[in-house]
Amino acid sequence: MDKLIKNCLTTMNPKILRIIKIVGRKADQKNLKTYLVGGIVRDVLLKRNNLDIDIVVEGSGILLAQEIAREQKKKLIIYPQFKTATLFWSEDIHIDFATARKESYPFSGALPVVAPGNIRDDLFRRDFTINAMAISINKDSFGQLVDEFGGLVDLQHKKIRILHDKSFIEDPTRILRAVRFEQRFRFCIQTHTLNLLKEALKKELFKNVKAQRYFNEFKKMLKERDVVLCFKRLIQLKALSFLSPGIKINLPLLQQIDKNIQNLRRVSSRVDPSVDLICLMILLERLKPKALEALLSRFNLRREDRVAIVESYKWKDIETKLSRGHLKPSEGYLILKPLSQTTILYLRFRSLKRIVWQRIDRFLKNDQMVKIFLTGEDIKNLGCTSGQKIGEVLDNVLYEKIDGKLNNKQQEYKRAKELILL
C-alpha cells in the first residue's frame, strides 16, 4: 500500500513535490506530525494535477508555516482565529497550513465550534470519504496513506459517501458538493449517502445555512468544465428550489454552453473568469422581476454582477437593434460599449442569428480596441472651446475611425476640423 502510494507521489507535478518535500524537512526539524490533506490527496491517486496545497500539522500549523516563510522568504498571511495560515509560494502556487482539529455543530447549518484533535479528528470533519485522506510528508514515513473511514476503497469503486449520518444536517451544502463531485469525476453517490441527501432536501435543510453561504457553495459549482451534467443532475434531484420556488431552468440552452464556450475562448481571452456569471443568467432568465429582484437581494451579489443579469434580462432588445441590415459598425459599437462584458458573451451565444455573432465577434476583437490619436488639448488647439462640443468632435472621429474612413493622425486632424465648422 505504501509503495502505491509513494509511486503516486512521484508522478506529481515536480515542483510541487518538491515543496512538500521542503516543507517534510522542516517539520522534521520542529518534530512535528505532518500531512498532505484533502483533495489534492484525492487527485494524486487519480493522477490529476492540483496545484492547492492543503498541510495539515499535529502541533502548531501557524509555526511551521512562520518557519517555511521565514527561511524560503514568502509573503505569509495568518488567521489566528482560525489556527491557519496561508503561505504564497509563487503566484500560482499557494499552501495552506493549519492546526490539525475537531469539529462540532451547535445546530444544522452552524458553522462549527473548533477544538484541537488529531489527524483522525481533522479527517473525519470532512464532508466525504474521499476527501478524508492524508498522506504523511515526514521523512520516517513519507508517503503513507492515512486512510480511517475507506476512502481509498470508495476512489476505486468510484463512489461518493458521507462519513457519517449527520453530514448533511451538520452542513447542508454538502449536498451540492456531492453532486459536483459525482459529475466532476464521473462517480456516483453511494445508496446510503443519496438517501440521506434526498431526506436533506425533503427537509429543505439548505434554509438552516446562510443564504450566502449556500450561494457560495453553489458557484463553485457554476465553475465546474462539466456545468451542464451538475444541472441535469440537481434537476433529476429537485435540488434547486433554493434559488426561487419553481424555478423552472432552460436546460437546452444551459447545453449549448458547452458547445460555444470554446468559440467564446477564441473571440475573447477574458470569457473563462465570467463563465460561471453567464451560466447563472441563463438559470434567472425565467424567473419573473419581482422574483429576480428578490433573489438578487438575498444573495448579495456584487454590484457589477448585478447590472449584468439585470442586463441580460434585455437580450432580445439588443439582438434586435444588432440585426438590423445596413448596421454600420460605429452603430454596433454604441449599442454594445455601455454593456458589460459578462452581457456581451452571454448574448453572443443566446442568439441564434449568424449577424448577431458576427457583429458582436467584431466589436469583441476589433472596435472595442480602436483608439484615436487627438485629444481633448488638439481640440482645443484648433480653436474649439466648447467641452460638448470637444467631446462630440473626439466621438465622431472615434466612430469614423471605427468605420474604417480613417487611417492615421493626419486624416483625424482633416476631419476633425470639418466637424469644428459644422
The other form holds:
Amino acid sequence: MDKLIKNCLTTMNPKILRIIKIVGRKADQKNLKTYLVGGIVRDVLLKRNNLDIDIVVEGSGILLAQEIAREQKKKLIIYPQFKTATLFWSEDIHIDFATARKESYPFSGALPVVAPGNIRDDLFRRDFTINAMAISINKDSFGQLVDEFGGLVDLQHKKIRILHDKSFIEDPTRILRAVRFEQRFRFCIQTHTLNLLKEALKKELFKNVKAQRYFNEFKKMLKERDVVLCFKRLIQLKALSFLSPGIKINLPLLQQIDKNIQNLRRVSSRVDPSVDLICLMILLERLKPKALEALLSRFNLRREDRVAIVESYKWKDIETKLSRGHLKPSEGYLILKPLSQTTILYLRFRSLKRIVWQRIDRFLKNDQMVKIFLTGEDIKNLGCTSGQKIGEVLDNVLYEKIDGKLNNKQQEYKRAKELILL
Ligand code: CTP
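So the form predicted alone is up there; where is the form predicted together with cytidine-5'-triphosphate (CTP)?
Expanding to the full complex; the earlier chain stays at the top.
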C-alpha cells in the first residue's frame, strides 16, 4: 500500500475504516472491483473527517449493497433508474453505492446520458481533479490510490482544476462548486479553470440548468462554515446574477454576518434557526418585490422557507411595531408569535434598536414557552359552551400570564370566570 495513503488511512475515523473493510471483503467474495471515491478520498488525503461514504463498483453497485444490507441487517434504499443504492449503516453514517459509469451530456446543463464503465470512466466524469480520485478497497489492493488526473498533486498545490475544457459547459453547477471548495479549503481555482469558469459565466450557461438544480448547489454553499468568503468570491466573479439579474448585495451587511453567524449559532442550540436561510434573506433583501416573487417561484423553495423569506422582507414594519414606547410583553408576543423562528432571528440580527433586541430575547427565552394550567375542558366545566368563547378566554388567560398578572392555577380560574362573564 502506498505509504502516504497508509498514513492517511490510519488517521481515518476507525468506524469508517471498519465499514470499508467489511464492504471490501464482501466485494472480494462477489469478485467485484470496488473503490472508495469522490469527496471522502479527498478528505482522507486532507485528514479531514467525512462520514459520507461513496463506493463505486465495477459491476453492479446495487447487488453489492443488497448483499451487505442483508448480511448486516441494515436499511437499504435502491434507485434503479440511477443504478445506485443508499445503505443506512447508523444514524450518522450512510453509504452510497454506485455502478461505475461513463457519462455524456447531450447539451449544456442537461442530465447526463449514462452507460456502464470502469473506474477511470467514472472518475473522468467528475468535477475537479481533487474529487476525481479513488482508493481500492479490495483486500489484495487495499489502499491503492487511483489518481489518473493529477488530483494528489493538485491537492498538495491547493488547486481546484477541472478535468477537461467542457466541464463547466456540461455542468454549470460546477461554477458554484469550484467557489465552494476553493473557499472551504483556502485553495485557488487554477488559472485555466478560472478562465473557463468566467467564460461560462459570461455565456450565462447556468440558464441551461434547471433553476432548482442550480439552486440546490447554491444551498450547499449557504451551509458552508465560511459562507461569507464564498459570497465575497461570488460577488467578485459576478456570479450571483443567476439568483436575479442585476442583484445588488449589501456588502457591508454581508461582512457583518461573520461575527453574527457565530452568535446565531450559539442561539441556535436553543431555537434551531436555519443560518443558511438567514444568509439567503440577507442576499435577497434588496430585491424589488416583483423580482423576489419571480425568484421564489423559479427556485421552488420549501413552503415554510418561502413564507419566512417573505416575512423577513417586511422586517422594517415588524421592527416599527416592536419598538413602540409602551408595549406589554403580551403585545410583543402577539407580534412575534405568528413569525417563523428564522424570521425572528433575522430581525434580531438586522435591527439596530436595543429595545427590539430586548423584546425579541424575552419572547425567545421566556414568553413563547409560557403555558397555562387551564384547559378547554376546565372552561367548559365553568359553564362556557361556545367554542369561540372558550378559545378567547384561554388566549386572554395566557396573555395575562405572560404579562405577569397570573401566577398560579387558582388565579387563572378566577380570571377565567370573570372573562366568561364579560
Ligand atoms: N460530482 C461532480 N459534479 C457535480 C456534483 C458531484 O463531479 N456537479 C462528484 C464529485 O466527484 C464529488 C462527488 O460527486 O466529489 C460527490 O458529490 P457531493 O456529495 O456533492 O460532493 P462532495 O465532494 O462529497 O462534497 P461535500 O464535501 O461538500 O459533501
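The term rigid core refers to the maximal set of C-alpha atoms that superpose within 1.5 Å between the two forms. Being a predicted model, the structure only gives us computed values, none of them experimental. Residue numbers count along the first chain shown, from 1.
(request) Superpose on the rigid core, then tell me if the C-alpha of S90 is displaced by 2 angstroms or more between these two forms. (result) Shift at S90: below 2 Å after core fit.
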